[in-house]
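Shown next as structure tokens: one chain only, the form predicted on its own.
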Amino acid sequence: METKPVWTIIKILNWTKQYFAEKGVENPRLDAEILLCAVLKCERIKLYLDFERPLDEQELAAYRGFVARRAQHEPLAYILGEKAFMRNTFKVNSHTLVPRPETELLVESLLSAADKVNSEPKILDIGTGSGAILVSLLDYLPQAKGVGVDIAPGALKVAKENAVRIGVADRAAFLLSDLFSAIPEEKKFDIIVSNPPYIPAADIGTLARDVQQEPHGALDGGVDGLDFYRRITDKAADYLTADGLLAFEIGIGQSKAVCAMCRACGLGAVAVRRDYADIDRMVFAAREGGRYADILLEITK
């Protein structure tokens, strides 16, 4: 009788990391010990701790799985069915965008803002996705509540989930709605933030692979990157209270044309934060003379 081969954990992952090699995968070793963990649920170290356990057949048929998805550059979190962000776990799939680590930084300054000014503020978040941004202040700030709004009801079924899950789904809500559609006009409020679609639709052919794979119609921001910014100003003042706070994340080089065009809309305090890379990645705007426009500059050191 022929003896099938013993993967241990090592073998495998020696194995795996070549392989993801060879497909272009960026983080080859790295992501295969990730996916390993999820099949065996434990920690990295416990991988290195036990480098000669087999595998048994149940456990090689899931990693094979895992393999053969990323191998395609299926993004890693996509497969997980899950990405940590802020101090929780997001349940994110293909209809979502993956949480990115700037944006944690973008949330940091509001929870700053909203701690200096107003730690009740009534928020809502354009382009919602997962919910990660409105979950994590609403997690943040116990008295807070908010609106979030998606055109993709995929995207919305996600971020209902999450706010199930991370328990503030008692002061969200989630509305189907392109930009400001759905919200009546008499709504006003203190924090309107968004991480809107900001690649100029030229450039998503080239962006990683892992990449192209997230929902376009969360990336593709227009020719120049600056449709969703155009028409999110020309209606955000009308739905900010008189001191409220506009709040974006940005793409590469677009800091100038958005901080211009806060400031067309009456928003004349404007701020920009870089994020890790030192490149410019947030706008703050407000209304001169508001709470909000005295601390722009504290929030975005």
Ligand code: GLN
Given for the second form:
Amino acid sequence: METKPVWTIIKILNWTKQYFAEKGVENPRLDAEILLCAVLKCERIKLYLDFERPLDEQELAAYRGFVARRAQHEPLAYILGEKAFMRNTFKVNSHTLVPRPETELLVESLLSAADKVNSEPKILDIGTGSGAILVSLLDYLPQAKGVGVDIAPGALKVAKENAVRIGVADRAAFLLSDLFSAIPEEKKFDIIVSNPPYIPAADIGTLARDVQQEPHGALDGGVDGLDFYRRITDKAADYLTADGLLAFEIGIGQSKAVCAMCRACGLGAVAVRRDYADIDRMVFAAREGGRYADILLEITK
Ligand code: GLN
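Would you mind generating the form predicted together with the ligand now that we have the form predicted on its own?
Now the full complex is given, and it begins with the chain already shown.
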């Protein structure tokens, strides 16, 4: 009689590590562990304490499904359905960009600005996606209120769910809007923030395979990647309070052009912040002489 092989935790992790490595998955062992934890609903340490534990048929079937998806380079966050950002876990799916650690720096700078200038800001987040930026700001600033806009209905649905999960829904509104199109003209915001699509169109095909599975509408910034900065700076000054703050995440090599656009729209005080890889990654701009103008250097340190 043929006996079925017994898949223990250690055996299946070793097998998956090898398989992922062959498929070019970047962190094969780590991803194998994280996916197995999702199936077993446990912490990673538990795997190490239980290496010889056999998996039952149901667990194996669920795990195989996850492994097949990851081998196709589906982002880990989509398979898990969530991504940690700041102090919360955000729901994500294929309608939303996966929140990045660099974007946490943007949020931190804005929290620092709010701390120094206005702890009750009205915030507009353009292209809110999963809502990571807006929902985090509202979570850390209990007096703040905000609007998140996105052109993708699927993303807005996720953003709303995150606002509810994280307990800020009573201070957040989400609108289907092509940038400012659905925002009444008389509305003014203390902070306008955006992590718009900024990858030059021709570069999309050169991105990591995982990234290419994220919504192209959230990545593709037109020929030079700068389309959305042009369109946003064209209108931003109309929607900012007299001394409001405009904050952008930007792509590689875009800081000079984006700073120039901010100055050209009347926001003469401009500062750039670098990311963990020492790349210019954020631009902050305000009218000269305003309260935010004075603290730009402090929040971009
Ligand atoms: N940070 C993303 C990447 O380079 C791009 C996000 C965007 O276009 N805003 O992978």
